[in-house]
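Take a look at this one chain, the form predicted on its own, written out in structure tokens.
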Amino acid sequence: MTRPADAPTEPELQRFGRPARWVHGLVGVLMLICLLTAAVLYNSSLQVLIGHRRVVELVHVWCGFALPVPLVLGLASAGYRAELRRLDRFSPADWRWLRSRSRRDGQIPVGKYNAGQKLNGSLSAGAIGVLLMTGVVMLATDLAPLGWRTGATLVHDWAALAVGLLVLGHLSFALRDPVALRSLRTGTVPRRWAEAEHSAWAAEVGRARDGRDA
């Protein structure tokens, strides 16, 4: 059914300025690209069925440097770094969060971020700088020894795979809530999504929107 043309609509609250959302989809695209490439390089049964091993291989490798291209350029963006502030903070409430089996009931007061996201953005940034000296030492075939090699290739696989199911664990959270995966697209999201899901970020928003109509 159609809402009619004179309905009201509901409020809708800004959550990502644009810098993040792009900074946010190019690492999400760039990371896909290597752990799709990373199955088809390790396993040889894929290999067999998508061959031109080497075109994989250097697909793997340049998106894998391209990674943290979009981290660093967002930087510029004062929007972007507030939000960095904001994922590098842990307060009480998320703790508590942390520790607490019912955390989706809304006693706990959630921030613009939730702990959950904020552990898997911290993960996420180290996995990424992992990977990326791990397989600097895997291409310096003339500078680094075998050891370190082999060691660096240890690392490499087993952080790739450890990254490999943090994607799947956020990508089912995400698909789980339609509004939080809209608001990467469009930016906003409910004020009663908010208020039940972020209800300290709502309440912070609100009372920057009332200083502002002051």
Contents of the next structure:
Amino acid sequence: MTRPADAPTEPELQRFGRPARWVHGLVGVLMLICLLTAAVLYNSSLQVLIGHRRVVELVHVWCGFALPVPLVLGLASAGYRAELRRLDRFSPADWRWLRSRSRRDGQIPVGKYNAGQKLNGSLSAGAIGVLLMTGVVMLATDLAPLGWRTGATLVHDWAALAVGLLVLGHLSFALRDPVALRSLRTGTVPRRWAEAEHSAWAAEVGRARDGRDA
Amino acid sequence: MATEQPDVDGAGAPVGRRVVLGLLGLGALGIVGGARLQDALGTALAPIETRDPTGLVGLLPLGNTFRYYSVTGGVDEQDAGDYRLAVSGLVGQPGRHTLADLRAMPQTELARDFQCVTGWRVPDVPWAGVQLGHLLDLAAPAPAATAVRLTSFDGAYTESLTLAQARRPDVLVALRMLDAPVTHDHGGPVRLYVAPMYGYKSLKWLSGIELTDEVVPGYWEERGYAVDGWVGSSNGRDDDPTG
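Output the form predicted together with the partner chain next; the form predicted on its own has already been displayed.
Expanding to the full complex; the earlier chain stays at the top.
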């Protein structure tokens, strides 16, 4: 079957560049490995089932060290830095969006990321930093005083639990939106989806295109 | 530009950065001050967690309860009939004890804390079993024997003690733990309990006692843990002694 050349195809907007997609994918895989190995190391029933404590620990520690690497390497890309800037800044509309009960009805203009996505991004980044910091202290048996290691273990455990819940929430939103999921592979979204979900961003892309075309 | 855009992307307060820095600050505070909080939480919740029939409290990262560690995949269960404990090496009288043999020997009971080198500590655990020293006496160690090498029927884990350590009255070949036969997950039917040392010395699924002419470092000891794992004065820790 070939697609008729003149079929009306839905116009697609470029949403994610290659660096952003790769960083997201790598961090996602490493995060899942860290969470699954953490569950085995932590939960007694899973530990009884899986065992191999030494191997699971090594995988957990090395994936944990690797986790921030793509986030840092991505900074070499201007496009990726621009995404971080958008995630960083909260406009007054973002606060309204967070407080609103009808936030999905399109009344509040949403930019490239809605306020929930921004919050997820900064909470994830902060938590990755905290987990890395506490993880290093836990491993530094010769350098850090015991009290610090105890504190680091406490923070690491609770932060991991919180991140696990955050990732579950993130995945449940993602799995409900096939277009958003696909855009992480292809980098593009249909214009109509963009207008419904991220109206201010769709308008911004439209203006940029008009400016170029003019 | 015709339309006014009050809410353009990339404008507004840098909230994301503040969240990240705030979390890092909280994390650092937790490292420095978390030990005190951990003590309070652990002490308050340990009795509930150890006896919680639902196991739900165990899902929370609280601390003072048993965690099941195993260095291999699934360990096959050994029931009372199959179980054998071999005593071998530099001995005049090699032995092969059944569970019934062990139960018929003089039993020692003690209640001591179980301290893991990773930090958790279970208070006042009741243990019962045969003193390791009693089994050594039965085996009549040769003069050349200076140490004991312990093996597990998980096929991978090993431990070691000097002969003097092994003869301490608080080192048990444990048959009972928490007022019941040692369960499989806790290393049953027979495990070691070395009261004054960290948990990794208390080998699970004990299957062999071998007398050797020198200390052979055990599984975790080859991976950096102290061979003489005294609670409170090894592995860079300062816990209250359990001996």
